[in-house]
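Read the single chain below, which is given as structure tokens and is the form predicted on its own.
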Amino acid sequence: METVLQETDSGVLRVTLNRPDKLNAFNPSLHAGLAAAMGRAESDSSIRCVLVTGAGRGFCAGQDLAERNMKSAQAVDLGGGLEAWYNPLIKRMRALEKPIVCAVNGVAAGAGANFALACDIVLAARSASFIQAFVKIGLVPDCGGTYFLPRLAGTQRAMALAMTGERLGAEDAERMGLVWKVFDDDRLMEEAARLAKSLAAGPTRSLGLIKRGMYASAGNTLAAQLDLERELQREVGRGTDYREGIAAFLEKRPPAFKGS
């Protein structure tokens, strides 16, 4: 069975984590499937948006602990797995200059929660939940958790979520700013697909540079960010989508963006 499913429609690459019997927990096969999907999104210009979700009743339960050999008395180097799989994945997601929409359809725990937060726009089913489960087994948040949580929820909330490992419901996650919108379970994928198709029909270069600018702001001074905005605006101004956008506005018609 393929652990990551890929399908394309209207410029959207839909990526489905497909280990439903394990709540789509990460293992080497799933990591390899996600790496392949990211490579496709990077290289295929016809793909203008990525939509990520999970099969079955969960989004992603984090690392598959059954894959870990704990019988040996030797110390475990947990950093190796981060260096080999998780960290490259998060870096590629943030560097991809195309929007990534995440539809959290159930529990998102541990690395699964932070994988979701690494996406650009997060939608959640009303029954979904987010759990920083690391502390339950004596770990610290990874997969970008210590970066995303304080920036999205604030230091106090981030610290409490990480130190208690409490379950956070979808509506509370929305109130904290971890999630863009919450939908009834039976509407989640319809709404996620609608958003992804809308983004795929948009000015892809502009969306990619919006992403670059937003993520650069965390480490920039205001002066540096203003300089970056100037350069980003120069770049999109040279593209065809800007010209199309202006023409459509003046002609009072919907724009037909080509993504360039």
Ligand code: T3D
Second form
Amino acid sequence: METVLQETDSGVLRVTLNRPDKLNAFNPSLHAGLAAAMGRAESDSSIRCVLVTGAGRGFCAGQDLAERNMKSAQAVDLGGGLEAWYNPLIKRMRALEKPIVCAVNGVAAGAGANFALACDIVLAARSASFIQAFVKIGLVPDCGGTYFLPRLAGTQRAMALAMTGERLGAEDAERMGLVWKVFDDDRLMEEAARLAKSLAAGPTRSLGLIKRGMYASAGNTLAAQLDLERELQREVGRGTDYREGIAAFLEKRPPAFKGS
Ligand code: T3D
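Could you please show the structure of the form predicted in complex with the named molecule, as a counterpart to the form predicted on its own just displayed?
Whole complex next, starting from this chain.
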């Protein structure tokens, strides 16, 4: 069975984590499948948006803990797994200059929660939840959790979520800014597909550079950010989608963006 499913439709690459009996926990096969999907999203210009979700009742329960069953007293190097799999995944997601929509269909725990937060727009089913489960097994948040959480929710909430490992319901996650919108469970995928399709029909270069600008701001001064905006605007201003946007406005018709 494929542990990561890839389907394309109308410029959207839908990526489904597919180990439902293990709540889509990360194992080497799932990591390899995600790396392949990222490679496709990076190299195929017909893909203009990525939509990530999970099969079954969970989104992703983080690291597959059965793979960490210690049989000896020998020390383990968990940094190796982060270096090999998780860190490159998160870096590639943030560097991809195309939108990534995440549809959190159920529980998102540990690395699964932070993998969701690494996406650009996060939607959640009303029954979904987020758990910074790391502390319950004596670990610290990874997959960018210590970066995303304080920035999205503020240090106080980030600290409490990480230190208690408390389950956060979708509506509270929305209130805290971890999630863009919550939908009734039976509407989540329809709404996520609608959003992804509309982004895929958008001005892809502009969306990609919006992403670059927004994510650069965390480490920039206002002056540096203004300089960056000037350069990004210069670049999109040379694009055909900008010309099309202006023409469509003046002709009072919807724009037909080509993504360039
Ligand atoms: O090791 C490194 O590389 C370091 C990096 C670590 C990154 C991390 O992600 S650490 C955090 C790992 N994740 C967790 O600690 C979460 C563990 N799971 C849970 O706490 C619960 O399963 C949930 C709260 C997520 C959901 O609870 P519930 O009651 O809805 O479901 P369940 O019955 O616990 O799970 C259903 C099945 O999925 C069950 O299998 P079974 O008994 O039916 O065969 C369960 O064992 C399995 N499962 C759930 N999470 C994991 C898992 N199997 C392996 N690894 C999991 N993480």
